[in-house]
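A single chain comes next, written as structure tokens; it is the form predicted on its own.
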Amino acid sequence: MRLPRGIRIERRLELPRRTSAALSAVFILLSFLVASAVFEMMGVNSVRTLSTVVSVFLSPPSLLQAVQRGLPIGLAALGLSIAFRMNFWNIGAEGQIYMGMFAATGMVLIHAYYGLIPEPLLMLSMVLAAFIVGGAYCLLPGFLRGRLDVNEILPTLMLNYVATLFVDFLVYGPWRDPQGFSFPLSIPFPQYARMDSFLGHSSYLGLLIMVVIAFLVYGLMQRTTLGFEMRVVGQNLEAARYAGISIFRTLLIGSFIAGGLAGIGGFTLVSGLIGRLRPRASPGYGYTAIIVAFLAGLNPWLIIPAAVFFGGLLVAGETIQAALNLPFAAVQVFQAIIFIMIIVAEFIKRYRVSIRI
């Protein structure tokens, strides 16, 4: 699109961190104002709706639920922060979450039916399997990008549907609980395979896992040669080639780690929230993780509170549905408004409009 004469869009060379954080805060507040206007047009009391959202973060039981719902979002967002730093646009975190759920459930079934995994090692095997399978699921788009220069957006997006339908096939078919009255559910996980068997609530262990992984991601990206290579590949491919960096190897490793962290998010979903595998277990956590990653500016430490915030929105959505008789789409509208405002904020952070007469 051609801009009017005298108006130019120029890329900013640098933006102070405080200014960047302030812009994000301003546009999040704007998203609340816009959402209020939208709710009023829908005939909904916006003050009561937004006060319900805020109350989630002021009540300890609701806050624990927000952390619990935010775990798969945050872990997937931590993986996406690595991928996006490499300029690898992984839109497939949703499918990688499903593959993590598949792998974790598979370990439970192997333990329950064949006894091949001892009870003390079951939880660890679930985490490792979820990481490996989720990472392997992201390797194909990484291979296509690194070897054949195929844009990764479409392959990662389409693989989401493959993973979702694959899990549907399992729970409607060979993995259906024989004592589940024909409902499409796997067998219930034993208590020692549930995250709430540690520290009393799954949110405590899950938050600990997320903090540890955020620390590891930060250390990887800021303190290791591999992290430096990932950032160089994301900023300038020609400079990476000139420096002798193997772009193919870097993309493969980065995509594997990104998918693996989303897979661990799938583990927290079945082990911490549901307790078994069921169809459509993720209501779009992988897509929400994209919003969280950008809201946090790809900063691993900021991803944690951003994920809890969106987890709280999901909890608030259920409360709003019950109290105000609203459809879940109302909460999705709220999330969409926040996402649009984040995109606008990111544009303003990276570019400025120059008017020359």
Given for the second form:
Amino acid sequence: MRLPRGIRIERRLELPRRTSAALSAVFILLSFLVASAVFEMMGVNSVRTLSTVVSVFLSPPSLLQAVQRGLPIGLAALGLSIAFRMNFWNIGAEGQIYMGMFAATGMVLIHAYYGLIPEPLLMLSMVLAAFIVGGAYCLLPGFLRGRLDVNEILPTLMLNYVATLFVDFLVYGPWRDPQGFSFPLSIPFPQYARMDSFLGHSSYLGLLIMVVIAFLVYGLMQRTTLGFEMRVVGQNLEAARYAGISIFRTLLIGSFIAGGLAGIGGFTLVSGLIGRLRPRASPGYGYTAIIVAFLAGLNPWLIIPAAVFFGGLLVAGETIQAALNLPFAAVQVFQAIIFIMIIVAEFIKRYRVSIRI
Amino acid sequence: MSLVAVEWIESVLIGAVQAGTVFLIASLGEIYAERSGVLNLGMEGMMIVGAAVSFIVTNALGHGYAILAVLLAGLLLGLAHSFLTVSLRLNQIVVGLAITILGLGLGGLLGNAAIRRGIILFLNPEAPERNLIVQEAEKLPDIPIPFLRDIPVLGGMFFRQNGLVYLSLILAIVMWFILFKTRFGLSLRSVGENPAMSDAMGINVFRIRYISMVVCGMLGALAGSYLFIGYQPFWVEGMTQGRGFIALALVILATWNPLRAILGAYLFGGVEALQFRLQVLGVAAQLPQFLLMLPYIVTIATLVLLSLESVRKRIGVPASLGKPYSRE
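Would you mind giving the form predicted together with the partner chain, to go alongside the form predicted on its own above?
Whole complex next, starting from this chain.
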């Protein structure tokens, strides 16, 4: 479809920061309106649904839950902010979260069955293992892209399912708790492998981890040569080649860190929220992370509140299910509408649409 | 071989066709979208909306209207996708994921008991009480084809199925013909190959991409409706279970060719059918997960193979896949 005569789309100059932030805010408010319209059309009481969402953020206990749900989302999104800046379209955060859960649980099992890891070091080893295994899992698509120029979108997407099925295999098979009445669950983690054994509620330690990692990601991208190289690779491959940057090496390191951070997100899920490994433990945190990374404009500091917001949506979803007898899907619809509004807002920030007759 | 074994193998083969038809219909749509240069990651969402709509409308007005409503829903989703990616030139990955999430949400809402009841009564105030409550819908009737249905094995696989199975096979052949033997197909392929040059040659790039995305949306939704009324007519939230993404994988395995998609679809369908039947037999409890991983791993392997320049040239991978086009 060629655009009707008189309508033109032109690229805009960079908008001032304030205007751009205000535009985002307007569009997020708009998404509340659109969501209510959709809910009303389906005969769902939109005021009650949306006020449930808002109330999550007003009471401290549910706010803590929102942070808890926001942890895997935020950590994965921090990883994605690196990958996307590199123009590496990792859609595999979901799978990397599963691999992180697998690695963290593996450490607990090694500790429990073989006693190889001393108690005080267990948590640290879980975090490290989750980082390494999650990172290694993202390394394969990174390698394929860097060496063979295979686009990463489909490999990362496909590996999500492989990881989910692999965890299914473990909990239905060799890792099933022998005392678990044949439910597909791993053994429960001992208290010292749970995040809430530090600082009380697991969201405190989690928030701390998230802030530290946001700081590291910010430092990496803005203050180091490697971060600079990653941004150049993302913006202009030709320039990167001309400047003598090893694109292959940059892609490998970047994809490893991105996957690793999602892996740590998986760690927070088993060690914080659930306390054991179970099948389908992530209801799509890795996909939500993509929305969060976009909402935050790939800015590590903004990712934290954005992740908590989406964590809150999930908490609200559970309340809506229980209190209003609506499916969890209501929250998904809301998520998607916010997502679409954000990308439309991005378009308006970049282009000017003018009508001349 | 014993007779039992022969029957078992026949049942797996029939199951492969029945399960594979979901993948076939969806991947035919996706092939058109990708051949024109648009990657549609919204397939999963389009499918689940199709399944939900067919569930509701079948219970309200019957199969005929259900298929019409499904096609309309797919058309709208395809239009939305192409408006955002073709006209506004937004990132195809982001838009596709948004549509998938939206579709999963809408599908869940539509399937909800209270909402469903409201919509069914709105569509047909005289709908029987039973139709308002049930979690299922009447399955599409099988239409056995005289004489051919009695051919051993092949009869069961291809000639004792419902209308959508036949339709999917006809569609594959027709869509192959249009894509490779007509002027329109040539234009469509050249748009995916080099939009700027096609534009210079007077082909309307935007119109071709709109058309192929709308076809893709309609077939995606139709695939979802087949999954529900043609295959497993029992509603479960999120019942597509990633089949939309398998269809995307299948497109690669079929190297963007509608005829090869038939084979690939039955192969992936066979994996699903085999896994069910092995579980029933209780053979190797751990096997199913690894069996189910196969389609994904095969896809990655195919992608690697396609990265070789020589293979790429011979097969004709759309060179501009995923890149928005503007005339600046």
